[in-house]
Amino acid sequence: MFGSLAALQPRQLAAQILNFALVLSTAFMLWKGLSVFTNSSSPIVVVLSGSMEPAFQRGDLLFLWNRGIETQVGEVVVYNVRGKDIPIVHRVIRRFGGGSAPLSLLTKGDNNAADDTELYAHDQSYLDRSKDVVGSVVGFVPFVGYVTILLSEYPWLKTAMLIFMAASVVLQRE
């Protein structure tokens, strides 16, 4: 394997690295691009536990749509809890205003015995749908999702994989 890279000109070396450089950030130009057109900050999330089975299961990769903001009692949602960094998807159960006034919501996992109010922030009753939701679920592919599951828990996979991509890149003769 290195020895055909030690084979390799530095023109090619540079061209072969230039080629890896594009495809990041073509995937990078796509997910920013996705994210301006469903007006969310994460256009597509993963299932990452199993409070909304039998709806979605744990591994499932969810569709974000974020501009209606009229979200209805019923509509699935992915919020991001305030000071956390981990997008929760439940089901909203109540919501109050709406109209001229801040809508919030209520929400509750379909497969969880109470509402979502423990998980909120520590002075928060609800959510306020314009600051805490990310978007709301459009469409889903099953179980895609636990690829990203995988390498969250095994982060040397994330390595191997990088590691991968590039030498499989760099070694690709035209």
The other form holds:
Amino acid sequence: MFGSLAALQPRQLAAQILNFALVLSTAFMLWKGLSVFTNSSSPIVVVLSGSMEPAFQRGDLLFLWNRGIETQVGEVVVYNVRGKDIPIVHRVIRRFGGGSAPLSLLTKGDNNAADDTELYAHDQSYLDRSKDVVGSVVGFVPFVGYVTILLSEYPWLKTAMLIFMAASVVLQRE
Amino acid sequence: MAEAKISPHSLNDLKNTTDDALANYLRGLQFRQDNTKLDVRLAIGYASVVIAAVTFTADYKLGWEATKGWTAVAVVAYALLNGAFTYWTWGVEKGCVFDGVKEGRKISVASKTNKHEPTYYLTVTDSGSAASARQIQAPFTTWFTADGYFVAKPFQQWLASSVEAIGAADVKNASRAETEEATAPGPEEIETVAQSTGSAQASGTESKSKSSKRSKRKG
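So that was the form predicted on its own. Now I'd like the form predicted in complex with the partner chain, please.
Zooming out: every chain and molecule, the one shown earlier first.
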């Protein structure tokens, strides 16, 4: 299998490696392109908990849009708690400000008993729309996100997948 | 030449092995290979990979908000470079296997196969005689055994006899192909001819009977 690689001229080997590098970089640039288009740092997120049931289940894939400045009560938003990197998907239940004043939001999970005041950082009692919110949910695909959950819970899967992809692209000559 | 076995049912493998053998053969005939087309493709490709790598590093170190503007520029640049890359591969390179020059004679070879058809199509552009491209073809069975071994001789003979520039560089293979195309003499015929020329000085009848006896015994 690797004998076919050894028989290649150096330029041809460089071309084969380029094929794999292009697969990775195109995937990454597509992701960044989508980020730029939606103005969101993470335009596609996976639901990790059951706090929004029955609307969203664990493993659902959500599509975000961050160019709607006037977020309304009832919209589902994804936000990062200040200081933590975990995205949380909850519904807006109160809003303050808006228009020319900065917009503040209070959120609550549909399936939770209390609002998110407990979840925010220690000295934080509301969300700043421009700083904390990653985007509002505009669409979703059920269940597909489970792959991401598996990859994060079993990190060796990520390495295995990458190695398999690399081998199949570099050794194949189209 | 290393005889690696390939699957004779994989058109992809057949074409790739033949392409590599063609390039090796021409390089062996002292054609100096011109790598410009491949070099341009590698340059465009690696430039876009570098842009992606720089964007990744900047985003990793500085975060999303700080790098938003540059990321937008990078995405556009990447899209343009990838478009150029695709154009170069499909429009300019177009199946090119070998570009080379020997003693002022430029040769450009591009190969092609059709799905489910075990035939090797070559488009050869020769700077010497005819300026336009020539199409030649041969079934892969000409130089592949049934179990997938590549045999260099018939491949080189086909190339040398079909393409003038190659035939001029490799006279042995070009002329060998021509003599084989004529009716090949059988073993009996060769022996009788050898005997009769060897004993031409002896009396005609004797030698003839002798040679016919000899050939009968040996046959």
